[in-house]
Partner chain sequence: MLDEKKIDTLMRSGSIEELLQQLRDTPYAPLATAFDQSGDVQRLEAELFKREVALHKDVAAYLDGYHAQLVIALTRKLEVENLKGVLRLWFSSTVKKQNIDYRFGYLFQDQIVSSIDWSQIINAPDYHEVLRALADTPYGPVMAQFDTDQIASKGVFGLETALDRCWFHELRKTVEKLPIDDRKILNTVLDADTDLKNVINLIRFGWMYRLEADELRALMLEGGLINGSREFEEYLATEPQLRSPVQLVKKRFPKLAKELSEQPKATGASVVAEQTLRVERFLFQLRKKEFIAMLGGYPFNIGIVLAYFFLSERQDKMIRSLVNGKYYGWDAQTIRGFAT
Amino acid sequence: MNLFTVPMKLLTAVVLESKTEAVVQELLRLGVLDFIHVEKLAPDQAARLLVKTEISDRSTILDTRMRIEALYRQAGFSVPGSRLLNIDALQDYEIAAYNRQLDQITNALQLIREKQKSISQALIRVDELLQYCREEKLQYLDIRVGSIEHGEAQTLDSRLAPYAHLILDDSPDDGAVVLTLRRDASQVTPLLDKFGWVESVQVAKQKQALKRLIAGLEKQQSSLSENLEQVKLQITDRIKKEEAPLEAMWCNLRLHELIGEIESNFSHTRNTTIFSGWVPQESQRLLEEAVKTASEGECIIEWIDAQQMPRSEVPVATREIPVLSPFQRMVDNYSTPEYGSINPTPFIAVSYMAMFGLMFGDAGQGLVILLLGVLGLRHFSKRKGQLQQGGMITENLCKLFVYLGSASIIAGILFGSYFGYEWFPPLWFNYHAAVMGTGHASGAVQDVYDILKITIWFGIIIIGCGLVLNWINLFIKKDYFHLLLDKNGIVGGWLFGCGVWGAFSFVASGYKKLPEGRFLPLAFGIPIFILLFKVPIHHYLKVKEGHVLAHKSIGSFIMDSVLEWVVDMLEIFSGFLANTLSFMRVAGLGIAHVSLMAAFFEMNELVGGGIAGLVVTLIGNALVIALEGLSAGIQALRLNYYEFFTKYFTGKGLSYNPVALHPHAGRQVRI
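Isolated structure of the chain on its own, the form predicted alone:
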């Protein structure tokens, strides 16, 4: 596995205008070229080149494609993806014809939606009436029992359609019942008078009316709900009927959209097309052969090494490590590494799981997290090809659960913790005994102070690894100035190491004295003295490289040097101390985890055990998994971002984004 970013090459090619179409299709088929405008390479020649832009056409294509995707979403279907694209199926298109076809589908759906709207409104009115009847809020209802002398109940029902109402005329003995809202009485009463409504004076019928109305409303509610579901199915069936032509249109439009994206980076002379872009070095020969074949050899190709270009302009591609995709997402969320630097993904995977295990070490609870991740992955595998709604729970998060559950299981075995119980002896030390002081602690770890010591050493190792990675990156960049004199360079690392040695020696002496002898004063004094000359050395190197710097007086120059030195001293001594002590939160979360479990065990004893105690234990474990698991995950991410990444990860890279039929995720490439 290559720990560094992928080496890149810059292609510049000239092909005949007549061969451009074939070349574009071949470039799209390969999908490895991250285009740049030729004007960036030769700005003095930009005026002599032509750029053909068809922004309006691209905008029209995008709008039409979005209309198709909207229809798919209405039906709950997955939007056609890049997996369906095939450059060999590329055809000419006519936007007007596509839109006419979409208009026909939309018009047909509109009729169905009007029906859906009508049913939905009727269902809302029925729900309101049913709620008032069930809660017996008669002050909002107008219930009339009687008979219709002129006309039929169906005719009256249609006339009352604009209002929330229900008419029951299925029992001659009990009479007809008309239910409306009291607020509509001024409109309903004149209608009833036209139908010759005669109010019943029998009190018994009035009392029975409410029960009849509830039953009738429930029946009507069920009928309307079924009708609404049927209408929704009609929409789905109508779109499904057009699925094949919609898919063909979408794919053709997307292909032309990608072609337009490629051509937007082209420059032209009268008879030639010029384009340029970045490609992984491993794909150099493949791309060159493809361009030559598509242009039938009528082309000129030039390759430029990434070392000849400014590092900030070279896009960054990292090797795809599928099993570490959750941790790659963490890196992507932070930023893009610099070109030629170390890929942080494997390192954050190890450090993140180690931190989580130290904070959440329980084999039983870890098994629950692992099973949740496995079930989530199984759920997503079953829904492949279906429309995925956005949300917090993703496939990557489920993979992360599997990793974190495994880390928690391993740590739980080391600490002898299984749902808070010591079912098996610990392989390292008993975390619960050390925290609670029960006397069962064994080995070198006896109490919380020993746990804090472990996490401090863990923090020192993490910070040290970050410094070493930074030195490697700076050495590769040939930035020897920062390699030697930066706060995260060799001088800063030396002071950090000496500080660690001095601090632990001071603790070992019972907080009485620092190490004796000349070594410690010299170890601190010489690097501190050297840092006084950081500004003059930097100024000298810049002038030597040909940079024109503003002229400063001797006094100003000395003041800058002293201020820079003071800032460096503060950042090195207070910064490294704060970074190291920050890892004590790892112990803090672990201690809190044990304390919460102990609290639930006490509650178990208070309720007398048995079924009640089992319920308390189950609820306690569920709360600990939810709350402590979330806290441990957040703190592990925070420590990686702010204590580990800041030592070596600049995040100044430019993402590698080739135009391709089947693009790979983010900045990763599979070669």
Second form
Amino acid sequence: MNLFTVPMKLLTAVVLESKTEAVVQELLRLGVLDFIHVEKLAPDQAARLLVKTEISDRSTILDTRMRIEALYRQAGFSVPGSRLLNIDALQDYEIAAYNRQLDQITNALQLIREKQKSISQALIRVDELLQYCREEKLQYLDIRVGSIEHGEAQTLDSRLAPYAHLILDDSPDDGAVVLTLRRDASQVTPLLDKFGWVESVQVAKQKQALKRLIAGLEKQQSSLSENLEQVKLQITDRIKKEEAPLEAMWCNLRLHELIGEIESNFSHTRNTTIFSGWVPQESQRLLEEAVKTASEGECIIEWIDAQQMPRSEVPVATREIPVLSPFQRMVDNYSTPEYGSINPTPFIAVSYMAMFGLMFGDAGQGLVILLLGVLGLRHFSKRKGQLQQGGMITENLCKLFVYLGSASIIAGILFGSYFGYEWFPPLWFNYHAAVMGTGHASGAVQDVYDILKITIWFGIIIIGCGLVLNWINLFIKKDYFHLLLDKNGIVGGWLFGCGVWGAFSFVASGYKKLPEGRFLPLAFGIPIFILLFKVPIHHYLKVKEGHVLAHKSIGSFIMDSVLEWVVDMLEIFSGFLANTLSFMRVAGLGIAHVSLMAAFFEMNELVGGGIAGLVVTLIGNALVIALEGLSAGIQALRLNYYEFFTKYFTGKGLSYNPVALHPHAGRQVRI
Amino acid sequence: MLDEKKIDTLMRSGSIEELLQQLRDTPYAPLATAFDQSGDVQRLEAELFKREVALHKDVAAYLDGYHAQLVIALTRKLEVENLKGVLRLWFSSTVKKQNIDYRFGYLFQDQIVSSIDWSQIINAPDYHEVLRALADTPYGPVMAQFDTDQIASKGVFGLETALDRCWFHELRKTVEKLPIDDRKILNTVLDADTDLKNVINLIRFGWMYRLEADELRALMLEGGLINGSREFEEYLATEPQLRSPVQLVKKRFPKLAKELSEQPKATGASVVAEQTLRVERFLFQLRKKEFIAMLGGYPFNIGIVLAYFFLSERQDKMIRSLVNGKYYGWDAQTIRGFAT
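Now that we've seen the form predicted alone, could you pull up the form predicted in complex with its partner chain?
Everything in the complex follows now, all chains and molecules, and the chain you saw is the first one.
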């Protein structure tokens, strides 16, 4: 496993204009080139080169692709996705023809939508009538029971269509019932008169009418709702019918979009095309062969080593470690490492799990988290290949659950905690006993102070590791100045080490005295004195490198040096102290975990055990897993980001983003 | 909040369907759901109103004391707008005997601030019943100043402006209870708003509809510097066809006066619409400037709440314009024009 970022090479190629199309397709097929404009490499030649910009074309392609995607979403389908892209299936495209086809589908959908709209408006009418009937707001309603003397009920129904109404004419014995809104009376009454409406005089029928109407309205409401559902299905079916052509159009447009993206990085002379870009060293030969084959040997290729270019301009790729993908995401969320530096992923994996285990050490609860992760992964493996849009639960999160569950199980076995119970003796020490002071604590860890001591030592180890990683990075960068004099450099590390030694000696003496002798004053004094010369040394080195620095008087130069020294001292002493003490939160979370479990045990006793007790224990464990698990996860992330990464991870790298058929997961490469 | 990139993407949508699908990953996703279920664009307007009410209520719930009362007073603006909508429908249905069909279904029918039985208003057989429905609300006394004959002969315009003034009066009363720093901020914002809204009314009704001085005076919102000023009195005293909006705003808003004095592109009756639009845009820009300054200033005052409402309202307006624009096939420039 390579711990550093992937070595990169810079390609510059010249191919004949006539071969460009084939070369573009090969570049897209390989998908390893992160383009840069040639003009950037040779700004003095930029004026002689032509850059073709066909932005309007690309924008039209994008708009048409978005139209297709909108149709997919309307039908509730996933957008096709890059897995369907095949460069061999590339065809010419005619946007106008595509849009005509899309217009046809849209127009057909429009007709369905009109139908849907009128059903929806009919539903509004029915809803209002039903609401007043149910709430017996009869003053808003006109309920007429009787018979139609002239014409059919069906005709009356159609004439009443613009008004909220219901006609029940299904029972000859009970007579017809017409329900309308009283506010429409001025229009409805004359209409009924035309149909020769005769009101019934039987009171019993009038009384029964409301029940019949509610039943009738409910039936109509459910029928309209069903119709709406059917219309939705019609929309889905209409789009599904066109799925194959839509998919073909989408893929072709996407391919042309990617080709356009590649071509936008090209520069041209009259007969040649010139392009340049970064590629992982491992892909150098493959890419060279591909360009040569596609251009039938009519090309010039030049390679430049990354070391010959400014480090800040080299894109950064890290080797993909599939098993550590959740931790890679944590690194990606933070930032990109500098080119040539250590890849932080394996280190955060170890430190994150260790921190989580210390905060959430319970084998039983860990098993639950592990099982949740495994179930989630099974769910994702069943849906493999389908694009998952949005959603908080991702495959990576499930993998993280598996890791954290395992860490928790191991820590639980070490602490002898199984759902808060001590079913087996601890391999290290009894966390619960140490926190609760129940007398079962054994070995070196007796109380919460001992737990705090463990977490402080843990913090010191993490910070120490961070410093060592930083020194390695700086050594590789040949930045010896910062390696020696930076607050995270050797001098800073030395002061941190001396501080730790001094502090533990002071504690060992019962908080009475610091180590005697000259070592400690000298160990602090000499580096502090050396740091006083940091600004002058930096100034000297910059001048030696040929930098022109602003002129300063001796007085202001000394003032600058002293001020920077004071700031450095504050940062080193208060910074390291705060960083170290910050790890006490690990103990804090662990203690809170035990205390919560203890609280639920007491509640269990209060309810007298039995089934009620079991319920309390189950709810307690569920709450602890959800709340404490989340807290421990967040705190572990915070400690890694702020106490560990800040020591060695500058995040100043430039991400490697090749133009490819299948987008790379961030800056990781699988070679 | 949606960023400019997202707004551009929305603007590029070819149809209402595409627009709504683009909104799926935004806080406006319920709009897409509502359209999927109904195919009805008018439902979207109702959804946006519902969202606005919910947002105001959420903010009010986070505050207490006079600050919560202020947000409630601001929420009353939505209630007044809803009430005006219901009254317009009632007028069409009961007074003008027109069929309002399903239109009431698009209006908000839950409680906004006061407990109002909206169905009692829409189904009221006469104006007395409307008054009964609003008796226990701040709008009752204002509504009681009108009678059935007035409504029947002059329509609901007078009623609507009276409700606006009532809301504004209540808001001013609530502002007076705020701590002094917050009060200053609110009064500055409200005074500028009052002035420009009064100017709009003076242009629209004093110039186009040529209302008499007394009628115009009755339309004015309280506060601000223009209402009661020398320029205002001169404007009212001038013959309606000779009234000059430029003179009216020259002292208080010289930049606006310069804009208004520029030759309008439109002719005839559209000149008034163009001048009104100029004032509305000026008001929008002025508000934007004020609220951006508030966001960059001291964070622990009412300015942040006002700025939040402003930004949210602006965004809703943009979405509303986009929905209507895509439905009616407007171009991007027209949509942006309606959004500001």
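Between two forms, the rigid core is defined as the largest C-alpha subset superposing within 1.5 Å. What you see is a predicted model; the values in this text were computed from it and never measured. Positions refer to the first chain, counted from 1.
Once you line up the core between these two forms, the Cα of D127 ends up 2 Å or more from where it was. Superposition on the rigid core between these two forms places the CA atom of S225 2 Å or more away from its counterpart. Fitting C-alpha atoms of each rigid part between these two forms shows the smaller part swung round by 9° relative to the larger.
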